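Given as structure tokens, the chain that follows is alone and in the form predicted on its own.
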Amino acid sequence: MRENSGRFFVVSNRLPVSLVCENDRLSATAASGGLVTALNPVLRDRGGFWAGWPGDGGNAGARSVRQVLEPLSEERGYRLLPVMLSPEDVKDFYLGFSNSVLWPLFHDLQSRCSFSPSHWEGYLRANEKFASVVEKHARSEDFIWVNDYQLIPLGAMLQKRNPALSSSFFLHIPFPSVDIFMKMPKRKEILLFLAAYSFVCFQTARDRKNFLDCLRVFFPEMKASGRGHITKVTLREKTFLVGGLPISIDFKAFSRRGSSREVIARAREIRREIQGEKFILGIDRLDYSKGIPEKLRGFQRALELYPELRERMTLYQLVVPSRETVEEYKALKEEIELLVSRINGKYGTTRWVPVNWRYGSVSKEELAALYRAADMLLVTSLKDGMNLVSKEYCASKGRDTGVLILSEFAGAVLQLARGAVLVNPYDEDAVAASLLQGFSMEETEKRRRMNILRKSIARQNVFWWVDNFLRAASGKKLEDFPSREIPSLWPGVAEEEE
């Protein structure tokens, strides 16, 4: 491939690794989350860039950060570019506008929004820092792929700095309907920032429709044309594309890991450790959008309505830490702990603990073993862009059967509805009934449903997602970005970033 040919250039709020400084020593741990799970196998050894904030450890200084990231870049086969943010940036940009305005509003939880003008100013200030890093390293022929709600203004800022830099955007969370979106300050500015990208893509056709409806309300002069997954939009003499494509996982990798001898052995151990005939699994990041209290109340209602399930069905809930310094998340953790205590206190016996829960992270192998061991996965999101946990569960099952109970408000429902048991997480009786249905389901029916789910996820895997995104955004395919050595920093850039 020619030296001046285009490279992958991914930009996200966080790097796929997180830096931590302990005892004056800087170290890196692999980050978790849907974006990392999806894009890490795509970028591996393709010699591109991934720019993002390295976490609180980034305060150690640019030189120290680069010393840690350099060997990790060599190991992964793409360069990790840190964007250095101050504590004030994190407060106003990340905790402020991103997660006190955009996150709750886009999840239809506008009552949880907290807007301050300083949050908006910090949001723009931090995005300018991202734009500065990207501009220094990007070339006009690179495929610049900006990800998620934290970086909505980035495309317009790059265009202003260098009109030759074109970028595409993927929103990993839902996009709200007009009546919800109208309540947000700076709503027109957000729409115009999105319109600055050459391609704007959402998780589902419903999210894409909501975005187009908002454009029509606030910019009646806009024109839209096209059928299928891609719509061409013209607004203020600029034309851009809008699409809807569900993000996915590396199905083969999860299937391989779930079928390994070590994982199957550990799954058997887990089954022996957890009491009861049926093992229900819940895996969620600590966030109010995930509906963890609703899940616990639905499980409690099942034990109340169907006494025959007592001592025969156990819920294991893994809660992955998130935003631990935010008071609202501390309160959510306390609510979960109280609910678990009440359920176990009311229904537990000397032989059986109804709810086992763990607050923390687990290894990929332990996660695969949990998926493999679980008879059911219970997903009760109040609103979710996609929910990759549901796909990981199905991919990890191998020849085993299992039941996916999936919230009607997860983006994954549009793809997985035929094989899943769908539930309204706000309805405790409905959650209870879904658990009874999963408990009582015949093996042949479970196998039929799981086959449907696995085939769908295998067909529309992460590489399908990337290929379709690239094709819509640039007319290229994933194979047009072959393996290559990671790029060196531009001359003078390292010195400038000191």
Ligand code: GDG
Given for the second form:
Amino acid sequence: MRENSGRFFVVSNRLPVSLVCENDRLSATAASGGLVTALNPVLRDRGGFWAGWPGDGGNAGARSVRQVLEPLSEERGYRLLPVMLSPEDVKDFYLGFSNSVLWPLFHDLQSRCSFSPSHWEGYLRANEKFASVVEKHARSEDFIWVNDYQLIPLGAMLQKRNPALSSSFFLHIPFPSVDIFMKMPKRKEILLFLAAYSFVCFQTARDRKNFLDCLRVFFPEMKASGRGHITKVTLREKTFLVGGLPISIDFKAFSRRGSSREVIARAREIRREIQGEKFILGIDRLDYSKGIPEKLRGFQRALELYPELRERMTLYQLVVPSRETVEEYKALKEEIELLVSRINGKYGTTRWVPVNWRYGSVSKEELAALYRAADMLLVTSLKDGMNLVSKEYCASKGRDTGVLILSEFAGAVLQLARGAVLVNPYDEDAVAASLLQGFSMEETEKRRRMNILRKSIARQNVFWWVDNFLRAASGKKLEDFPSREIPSLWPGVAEEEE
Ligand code: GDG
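Any chance you could show the form predicted together with this ligand after that form predicted on its own?
Up next: the whole complex, starting with the chain shown before.
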């Protein structure tokens, strides 16, 4: 190992663990979500730091938080660094600018935005808190990797504090087209913050193009050059790189888990539990961008248009809790409940319940068994940065076949279009037709498509993604980083944080 080589330093809004304080006892639960699924295998492999907000339990006090996080860092093979946020920060930064402005707008759902000047102030204030933690622990040779829309200003703030700290940025959600981006308050500031990174990367070439178009509109003097995945941009005498790289999963890990004896046995059990010939699966976080009501309406339409499918296919929808305190999300949950009971009331029989749904999360093994058991996976996102669930489904299938029905508006479509059945989630008739197509697809055709999908995901897996990201950002490869090293805290920092 090279003594002075730089380390991985990942920063994201949430840590990969959440702290909860109940009856004065602080405990940690593993967080799930796309960002964690993608980055966890990388840090587990290479070690380094992961800085982020540990959730509301983080207010328990620095000493108790450290007592819980220290052993977890040892267990995971990388150091977890908490960034403490106040309730005010959570209101203005997290629920405010991040989730009431950037999230809906970047998902083309501008009518769901609510703008308020205090949101912007909170956004900057919280980013300064992240900057202060990163500055304390990072060295100039570290690879600082900032993730997602909550932390756009962080790179510029770090540079201001210490010009030797340069960082790269990955946006996990889509970047909107110019006409939508124009509607955002502080749009120029957001572009300039992004331009402060040495490398800014998006999920797809389309997102990258949207970003470059926005730069051109607001800063006509900017210069862009280069072909392929990476564009070189010069703006206000600074040069930085812009890329488009689709995030992925640890294909081998999903494939192995999906083919384990326990998972296969559990998948058989699930098949017996689910009534009907064909089992259709949906797995989504509770979020309006995922198009869950649209999925349910499409399923209902299939039962209406094709009576031959009744009593023969069952939808199992797992909805993973998210942003539960927000009114809009509570309303979405109620809408789902209402739609499910309407469908079941209208079409259910003594031997068949058309839709089963569960609000909660399941273990990795149960998730693998669900993927393995399902005849079809139905993804109807109205807009999605990538959608890892669709990749996990194919990776978990092993020798079994299955049909992936994929929204045209998920980033994953750019890679998976050749093997998936594509659908416009806004068109109920089209969703219904895709279900009929999946239902009646020949075994050989399913196998042909699944092979294409698996090959493409195996090739462009998460390590491919990280390697390309690192190469573009720093000219380094994954192996150039120290292997599984848990960095110690700077001398003095541990005491200071007490
Ligand atoms: C954002 C972007 C982009 C779900 N339920 C359980 C569970 N999960 C895991 C899945 C998957 C992840 O959560 C969901 O990832 P997605 O990519 O589908 O969606 P987001 O969370 O919205 O992710 C998205 C992603 O970032 C990465 O860049 O693809 O577009 O919105 O990994 O497996 N995991 C466990 N139990 C569950 O019940 N263990």
